Every structure is written in C-alpha cells, then in structure tokens.
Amino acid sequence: MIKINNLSKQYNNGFKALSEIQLEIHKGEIFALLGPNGAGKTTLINTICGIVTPTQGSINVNDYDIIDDYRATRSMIGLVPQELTTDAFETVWNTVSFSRGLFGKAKNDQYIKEILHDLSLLDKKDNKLMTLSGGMKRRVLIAKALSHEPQVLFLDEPTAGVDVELRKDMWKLVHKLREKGVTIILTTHYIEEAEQMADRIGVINHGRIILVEEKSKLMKKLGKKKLILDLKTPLEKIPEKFQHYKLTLNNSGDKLEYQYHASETSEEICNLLDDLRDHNIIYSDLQTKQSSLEEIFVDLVRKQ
C-alpha cells in the first residue's frame, strides 16, 4: 500500500530529520512505528501525507506518487495529528461533515452518524468543540480523519491524554477498520498498545529505520526469557558446578533465576533441572517470564 524508497529530509539549518528510509507497508495491516522523542516519526508521517516536502527519494501510495499524484494520494489518506487543532466555535457534526466535503465526497449523513456513534460522539454532535474535554477532541480528530473514507489511516499518538475507557473504544474502532481493509499506521508511547495491536513493528531512531519485523518474530528473535525457581531450602551462594549456567540468586537466597534467549532450545533447561536434582537442590515452584516489547525496544535504542 505504501512504498518508500531512499527517503531523506534535510532542513535549511542542516538538520537531517530523515535519512535514506526504505520501507514498505502492506495493505490492510496495522503497522506500529516506534521511536524515542525526536526520532523522526512525525516527520516521516507528515512527509507521506504531503505536509513535509522530502529532500530526496520517493513515496508511492497504492502506486500513486505523493508529489506527481498529490490529489489522488491525499484523498486515500486520513491523518490524526498529535496536536489538538480544531475550530473551537464549530459543532462536532459540522466539523466532521466539512472535512468530508473538502475531499469532494458527496454528503452522507448516515456515514457521518456511524463514525460519531463508533467514537461515542453521537450525543455530542451539536456541541461546540470548545465545550469538549481533551479526550473528546481527540475523538473528533479521528472522526475528521475518517470522514472521507480513507484507505490509509495515520494515528500519530492517538491516545495521548485519553483515559483508559476511551482508549479501548478507539482500539475497537481500529480493529473494525482493519477488517474493512483499511491500512493503519500508528505511533505510540504506550508500547503495550503496539504489542497488543500491531501486525508489524518498525523502530526509527535518529531519522533511520533500524528494524522492521513481524511482532511475533521480533518477540521470539529478540526476546529474553527467565526461568524462576522457588527453592525449598535457601542457598548462601550458587555452587561452583553451576557457574556455566549464568544463574543469579536473590538476596534472601530462596529464588534462583536462569536467563536464556527465547530462540534457544529447551535442552539446556532440562540439563539444568537434572543437575539441580542430582545436587539435591529442590524447588517448590517454577515460572517463566518473557521480555515485553518495551524492554526489547529500549534495548534496541540503547544499543544503537
């Protein structure tokens, strides 16, 4: 759906916000773009949407060039920006309807009503935007972005300042849109959202894409696991014979932790458990924990 080739953006002061970006986003997927503040996420989104002019490279949306075929590409894209930019004195209904008209779409009150209903805004349709809470204004921005029935939806920090209940409603809508074939690209600081929602993860830092991977493969490839054993009898220290296992013992000596990579086989774990039994180190319980996407992300950025 989106093909980015050798994209760079350098401003007049010499700052290079994007550097040689290569990226393809598939039709109908949810793609999460992660990165620290200032990494280039918003610049990349704004460039695809035609708001920022690239210094070099090309971007195609559904085989249309964003510069040569500006009207065609812009009509396929809905953008929910970070900033709450709304006409304070206009009503919710008029704001969303006007956005639809900007793209030359015929009037469709039923469709607007459906959007407002899905975003729990229907009972606010006659309210002026200045009377709404920040979370409700964020919903209005999403309604505006959806008003012209886009094929691609960009959500740039869509749940910033939104309470948990509103956030869950938004993600229900996202899934509903994906079922209709809409391609969704989101940036978020709530990495658990990306872990829950996304099909693929892209990580950007210092204007460069440092990783693109299917979420499940990423968790398996880069995730670390811990085996935690509750010992029946506390140990003062880890016996010399177990040094090669890279075990750690907690301060009270009653928990033994073994860290291993998610892609490793279980053979070494079996060997460890056999050795513990042979040396009469008895455990009453065991559990495993896997690295979260947030831990993987932080580790990636730190290493870079």
Contents of the next structure:
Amino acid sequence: MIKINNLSKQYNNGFKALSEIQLEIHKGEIFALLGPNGAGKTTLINTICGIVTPTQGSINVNDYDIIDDYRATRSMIGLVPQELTTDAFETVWNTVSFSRGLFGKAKNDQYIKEILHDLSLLDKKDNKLMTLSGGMKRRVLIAKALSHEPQVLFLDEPTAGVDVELRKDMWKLVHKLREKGVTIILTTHYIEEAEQMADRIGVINHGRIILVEEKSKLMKKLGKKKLILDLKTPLEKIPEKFQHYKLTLNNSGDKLEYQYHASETSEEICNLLDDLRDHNIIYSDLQTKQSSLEEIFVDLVRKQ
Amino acid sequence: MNLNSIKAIYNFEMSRMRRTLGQSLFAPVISTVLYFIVFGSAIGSRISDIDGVSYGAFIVPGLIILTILTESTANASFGIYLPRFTGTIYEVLSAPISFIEILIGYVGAAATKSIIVGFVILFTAHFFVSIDIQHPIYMVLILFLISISFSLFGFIIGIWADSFEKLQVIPLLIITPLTFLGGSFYSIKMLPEAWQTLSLLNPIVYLISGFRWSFYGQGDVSIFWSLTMTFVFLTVCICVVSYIFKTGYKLKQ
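Return the form predicted in complex with the partner chain of this protein as a structure block, the form predicted alone having already been given.
What follows is the entire complex, opening with the chain shown before.
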C-alpha cells in the first residue's frame, strides 16, 4: 500500500529529521510506529501526507507517487494530527463537511451523519468546537480525517490526553475501520496501545527506522521472561551450585528471580525447579512475567 | 480543476462573513455614514464643487476604494493567517488540491466580501448624495480588479506575518495613509505642484483616479494610466504569490 524508498529529510537549519528510510506498509494492516520524542515519527507522517517536502527519496501510495500524483495519493489518505487543531468558532457539522469538500468529495450528509454517529458526536453536531472537551475535539479530528472515506488513515498520537473510556472507544473504531479494509498507521506513546492494536511495529529513532517486525514475532524475539519464586525460608545468598543459572535474589532474600528468553525451551526451568527441590529450597508460590512492548522498546532505543 | 475543494474553501470563508455580519457589513457602512456626515455635510457644505461635482458626491469613489482596500487586505490576510495560527492549515496542505486552487478559494472569498461591502457603501451613499455613474462597466471592472489585487496582497501579508501585530502593520502603516494621501477626499490637482508630482509616486492615486473617472468621467490621471497601474500591481502580486507557492515559503517545510 505504502512504499517508502530511501527517504531523507533535512531542514534548512541543517537538522536531519529522517535518514534513508526504507519502509513498506501493507494494505489493511495496523502499523504502529514507535519512537521517543523527536525521533521523526511526525515528520515521516507529514512527509507522506504532503505537508513536509522530502529532501531525497520517494514515497508511493497504491503505486502513485506522492509528488507527481499528489491528487491521487492525498485523496486516499486521512490524517489525524497530534495537536488539537480546530476552528474554534465553527460547528462540528460544518467543520466535518468542510473537510469532505476540501478533499474533493461531493456533499453527502448521510455519510457525515454516520461518522458522527460512530464517534458519538451526532448530538453535538451543532455545537461550536470551542465548547467541546479535549476528548470530543479529538473525535472531531478523527471525523474530519474520515470524512472523505480514506483508504489509509494516519493517527498521530490519537489517544494522547484522552481518558480510558474514550481510548477504548477509539481502539474499537480502529478495529472497525480495519475490518472495512482501511490501512492504519498510528504513532503512540502508549506502548500498551500498540501492543493491543498493531499487526506490525516499526521503531524509529534519530530519524532512522531501526526495526520493523510483526508484533508477535517481536515479542517472541526480543521479549524476556521472568520466573519469580516466593521462598518459604529466605536465603542469605544464592548457593554456589546455582551460579550457572541467571538468578537474582532480592534484598530481603525471599524472592528468587530467574530470567530467560521467551523463545527458549522450558528444559532449563525444569532443571532449576528440580535442583531447588534437591537442595531443599522450598518455595510457596511462583509466577512468570513477560516483558512488555514498552520494555522491549526502551531496550532497543537504549542500545541505539 | 478540483471544483469541490475550491467551493469548500470559498464557502468556509464566506460563512465567516455570515457569522460576523455585524462587523463585516455594518461596521464599514456605519463608518461610511460617519464620513458622509462629517466630510459630506458638515465640512463639504463649505467646500465648493470640484470639477463640477459636489464635494459629497466627489468623495464617494474615494470612500469606496478606501473600504475596498482595507476589506480586501484584511479579509484575505486573516483568511490564510488564521489556519496558520491555529494549525488547521495542515488540512489544506494535505488535501488533493493545487496551490492555484487554494488561492482561488481564499482570494475569491476575500474579493467577494469586499465587493459586496463596496456595493453596500454605494447603495448607502445614494441616501446622501445624487450619484450618476457615467461608465458603469468600467466601474465594475475596476472594482473587481482592485478587489482581486488587494486580496492577493492581503494573502501575501497573511503568509508573511507570524503574529497578529504583523498582520496589522502593513494595512495600518502603509495602505491607510497612502489611501488618505491618494486623493480619497480631494483632487491632487488642489495640491501645490511639488506635492502633485510627489503624489504621482503613490500607486493608490491611480486606483482612486480611475475609479472616480468611471463615475464622473474625470480623474487626476488618465484612465489609461489608472488601468495600467492597476494591472502592474496585480501582476506584481501574482509574481510574489507564484514565488510563495513555488518555494512553499512559510507554508511548507
């Protein structure tokens, strides 16, 4: 659906926001773009949408070039920006209808009604935007982006500053759009969001894509697991015979932690548990924890 | 040509006029009525006819031009500056619309608003003085040309400005003084010779003179020079706007 080839962007002040980006986003997928502040996420999105001019490289949307065939590509794309930018004095209905017309679509009140209904905005259609809460304004921005029936939707930090209920509503909407075949690219700081929603994840840092992977594979490949044992009798230190296991003991000596990789076989865990029993180290409870996408992401960025 | 997009921008801009009808329409009308009361009746009754035209009638074209210049510049500059200021410009820049189409939408709406105001002032003036328009087609043509030229000029200011102060500075410090000194309320022939020559450097003189010619068949300069200067100003504005669109100056990074 979107092919980015050798894309770079250098601003007039010399700052290089994007460096030789190679990326392919497939039709109908939910792609999460993660990265710390200033990594280049918004610049990348704005370049695809035509707001920022690339210094080098090319971008194709459905085989159309974003510069030569800008009318074709832009009419396929909807953008929900990070900032809550709205026309304060306009009504919800007028601003959403304006967006549809701006993107070259003929008037369709029924369709606008449907969007507003899906986003729980229909009862606010005659309200001025200045009277809406932050969460409602965010919904309006989504309605504007969807008003011209885009095939690709960019959500730049869509749930920043919105409450849990609204965030869940938005997740539902995103899944509904995906079912309709819309390709969704989202950037977020809530890694939990990407973990729950995305099919694939890309990590960007210092303007470079450092990783693109299917979420499940990424979790498997980079996810660390922990086995935590609550000891019945606290230990003073880890016994010599257990040195070859990657074990850590907490300060009070009553919790033993064993770290292993999500992709490893469980043989070593069995051996560890057998050895503990043989050495009369009794545990009252055990639990396992898998590292979250957030921990994987922090780890990746730190390595950069 | 993406007509739906142009229509969307045009209607969106025009809806602001409907929303703020008081300040868009009534404010210029009230100002004009005050000008007629002060200059036309109070002071004008003591001034003799100028080239056979009563002073009250003489100032009508100047008053219309004064309002047209102010309204065109203000409407167009505000129209493009506001989305830049609020950040909603992202939507226009990411839409499948060419820069020319953006320009037609914004400048078209600004020019329409000022033309409407111009005609309302002309209508209002009828209640105070008797006006006989000798060249109505030229009058409409000049009104259109000036409205479009100064809407383009306002659009340039709206792109250039990065604060509300800057948005006001050129209309207040350049356009209004030049309009007052350009013969809105007097004929430059009434000035001493040196000032007459100096006045000819003021481009607004040509606009007012041309417009006054369309009313009364006489102006401070010939209609040829008036139309030529109007076209020169229009061409300069088009060139500057072309440069802005070519380079993305203050619009695209």
